[in-house]
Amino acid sequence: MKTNPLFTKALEKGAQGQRLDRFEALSLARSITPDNLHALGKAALANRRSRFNNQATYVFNLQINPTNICGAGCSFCNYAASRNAPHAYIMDEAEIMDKVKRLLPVEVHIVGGLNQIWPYERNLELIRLLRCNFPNLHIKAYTAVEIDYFAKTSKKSEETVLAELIEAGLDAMPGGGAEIFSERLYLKNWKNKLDPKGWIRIHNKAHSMNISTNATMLFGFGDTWLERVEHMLILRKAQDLNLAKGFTCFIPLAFQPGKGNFIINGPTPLETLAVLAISRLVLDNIPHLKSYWPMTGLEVGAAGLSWGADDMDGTITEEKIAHLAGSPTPVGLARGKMVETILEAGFEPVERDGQFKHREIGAELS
């Protein structure tokens, strides 16, 4: 079988950690065939091993979603609820604090809906309350979509909102809300919330204010391979501007169809692994690549470590977003299960903190 020489060149450069130019990166997307998948995975694994040897990290974390009431109306979301929907819920501060005190996670990941039940001021005070009670807790909170909403509803600038969150104790921002940087899909599926250019703008502002962030990409809901690689190239360009404090980690999110949605099946396991591999080869300037097991399943999540990923996120106690969309994965994992999963995948498990620094298991939170 004849091999595309540009694809071969991209694999060779990517395996060595060299930057792929635009045409080489796009050649990966244009060459996704069963015959090429093994070579793609092999190149991504070589790149991953040159960066991280045989280590694979995880974090003991707690996901906090104060409420799922949201007015954005995204077509693909089974998590969001109207105020009177059967699956709507609202948490209060005492409940949140009790969870953190009881579980003592290393990191909290806070994402909520767009609503005035938990408006900006209340979310700001939650950060302050967590920082006051748990001074060593890594607080990663509020997507760019939420920052945009906070600014508009509080009539403050985005810079002011970010500055106030930093003052209250914010450490980092998650990467949610990016979906995929496609104007076509934006207008079709989430036109009532922040657009792709706005997402990049807010993350650039956060980076300039010394806030590290994650980056995500939702895939498998009608997007194309070319759109996926274009998304990565946009992130790579943004990262070039902010190497000191920029994107810490990239997280491809496999779409969960849920009930009654417009797509019956999400991406296949091999498709998910191919996305991870291309991500590792294209995103040379984003340090970490996460295999997000709540949306892939533990088996595919662990396999992702051999396709370029160096991190499996963590215990993610009480994850709600993927599971309300129908994900069959466990709601949370114990440390022991995470260690066992990484070992069975053939890698060395290393617990990390929210900044990807290795840590001793059992170190005190406060």
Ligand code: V47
Contents of the next structure:
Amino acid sequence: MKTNPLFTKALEKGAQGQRLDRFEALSLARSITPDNLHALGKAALANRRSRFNNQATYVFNLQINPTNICGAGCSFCNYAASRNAPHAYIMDEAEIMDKVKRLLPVEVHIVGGLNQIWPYERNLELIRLLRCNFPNLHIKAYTAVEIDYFAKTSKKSEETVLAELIEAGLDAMPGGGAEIFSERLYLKNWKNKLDPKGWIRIHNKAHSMNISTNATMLFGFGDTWLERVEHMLILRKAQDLNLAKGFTCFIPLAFQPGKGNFIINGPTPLETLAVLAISRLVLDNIPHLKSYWPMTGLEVGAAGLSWGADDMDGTITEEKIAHLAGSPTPVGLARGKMVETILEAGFEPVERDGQFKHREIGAELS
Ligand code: V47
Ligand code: SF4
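What I would like now is the form predicted in complex with the ligand, since the data block earlier showed the form predicted on its own; can you produce it?
Next comes the full complex, and the chain you just saw is listed first.
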């Protein structure tokens, strides 16, 4: 089959870190064939090398999900539970503080379900408590979906909720809840929570209040290649408008089918790698690209470093969202295993902090 000349041009420009126009970006989505995949990966690797040489980062972090009780009913989610479900759980403040004290992570990543067991005020107090006890801890917490829920249930504006959380000690927001910016899929799969326009609005507000955020994209649950590239173009446009803080990192999330019968198979390893490569080439203005191993498997996660990614997220310690959806990866990695995985993939491991600044491996939290 003859290769589309726009695709060839997109790869040449992308490999050199030049901006792809809309048609060039969409040509990547239209040209996913087995013959084209390696050229795509090669271009993404060249782009990634010109930004980060051979370095690959990770953070010593801890995911905290205070409870999985959630009534939003997103079709793809195996993590959420109704109050009386056998896998429902609720953590309390003492448990969370004990965990942080014991592990002394560099970063915590806190997200939970939409519920009134851990309502807004309790979450606000948790951030205060963490900040007070761990002044140097990087606190990345609450998706735009939770900010929207906090605002609605506390009858405060989104700005007030963000301002109060920042004052309490919030450093950054994670990128969850974006799913994929497609009205078609929104109406079908997560219509009880924040829509794509609302997600962008809340991230724009956070950026204007000097908070950096991440952005995710859930893929492999009935979405098309064109919808994936459109999602990236929407993020690229939003990032162009950011003057102060913006998106630090993009994280494609490979759908985990779990035990439900919604969709039987998640994306294939090559599909996951191609999503990473296209992300690197299209998102020229988002600095970092994460290969999120709990959703891909450790081997494909490490291979992602050769397909455009520069970061492996972290040791995580107790991942729940992917694992309650049946992911066979370990629930956390020791630092040594993370270092070994990156080395085996042919890259130089570098430990980072929550803002992607390099730090000495294993340096104590001061
Ligand atoms: O928003 C839910 C997704 C997200 C499934 O910002 C699923 O650094 C795959 O956002 N299969 C939460 N994905 C996780 C998340 C995240 C993860 C790592 C790092 C960061 C960051 C953010 O997980 C949800 C949803 O899109 N999700 N169910 C599933 N079955
Ligand atoms: Fe609730 Fe988030 Fe799961 Fe949706 S994805 S059901 S909001 S926990």
